[in-house]
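Single chain ahead, written as structure tokens, the form predicted on its own.
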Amino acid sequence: MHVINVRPETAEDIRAIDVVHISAFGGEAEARLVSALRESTTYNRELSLVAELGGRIVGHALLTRVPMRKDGTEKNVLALGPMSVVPSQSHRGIGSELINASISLAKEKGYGTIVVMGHPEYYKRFGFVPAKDLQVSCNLPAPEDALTVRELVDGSLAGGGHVEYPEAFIELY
């Protein structure tokens, strides 16, 4: 059995990461999103994780610093996404490894919250809860219940707020 190795991306990984997203999503939108985020001021290569299996990159998860605003105050939270695994390697725990590594990394870097736009049932397994339950909303034109959040620091979401995803995410929707 091969061991899944999760590590930060390197410049040499960029093409392989694009291939992961294109194959997982059946199009180039997510790969273009990752490229656009890479060019942004909030991009941090340390927060971009790849999963290797047998020396091949088979998964990718990106954390992006985004502002959460409430009553004139602002704090940075991390948005997880896109996160994908090549279809031929799905159901091997690669996505779980990437999400758990992302959560650990976010804690290590001192972030209090992760937000994710995705399948709520899937992310619930990792401690994510419906954002609306904590009065958290966002600017993406997506169903309200697709947004989930996870507090990494108790009370980091006290009072809720509005997450402002960058333009590149909005274009995806």
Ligand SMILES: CC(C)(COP(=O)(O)OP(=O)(O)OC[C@H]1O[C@@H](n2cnc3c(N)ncnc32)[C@H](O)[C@@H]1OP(=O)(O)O)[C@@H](O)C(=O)NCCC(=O)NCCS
The other form holds:
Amino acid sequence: MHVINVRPETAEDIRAIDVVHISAFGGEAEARLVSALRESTTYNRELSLVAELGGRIVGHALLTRVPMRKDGTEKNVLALGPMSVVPSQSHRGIGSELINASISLAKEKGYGTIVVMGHPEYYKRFGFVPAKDLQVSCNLPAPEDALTVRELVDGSLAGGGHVEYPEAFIELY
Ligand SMILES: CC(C)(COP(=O)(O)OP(=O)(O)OC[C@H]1O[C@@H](n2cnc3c(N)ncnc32)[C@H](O)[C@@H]1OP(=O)(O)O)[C@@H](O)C(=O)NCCC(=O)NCCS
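Could you please show the structure of the form predicted in complex with the ligand, as a counterpart to the form predicted on its own just displayed?
Full complex below, order starting with the chain above.
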């Protein structure tokens, strides 16, 4: 049986990452978003994780540094997404491995918070809670209930704030 290996992306993985998102989401929007983010100054290849199974890329999760503003102050948090696993390999724990690895990586890099837009029921099991419970909102035109957050450092979200995703994310909605 092959073991899942989660590691940061390399330049050779770019096409395979596109294929993962296109097959998992059934369209090109998320792959285009990743390509657009890759061109931006906030892109950090170390925060882009691929899941490899038997030498093949079967999943991808991206963390992007985004500002969270509150009363004239600003701090950086990490936004998780897009994240997906190829349909032929879903329900095998690969998504969970990618999320747990993203959480560990974010902690290692010294971030206090991860935010994620989408499937709140899925992310709950990884300790994500509704953003509105912690007075956190964001600029994406999506239902407020779909935004969840996870503090990596206790109190990092004290007082809440407004997360400002880059334009490329807004275009996805
Ligand atoms: C969501 C996704 C990443 C899960 O990957 P995965 O490798 O299958 O995840 P895991 O094996 O770790 O966990 C599977 C469990 O997640 C849960 N789950 C999967 N999709 C879910 C969803 N949309 N909402 C709530 N729970 C979900 C199920 O409980 C499932 O359990 P099961 O295997 O007993 O049915 C994958 O299905 C995917 O790529 N979907 C399409 C793209 C997408 O929606 N990405 C997330 C955007 S927020």
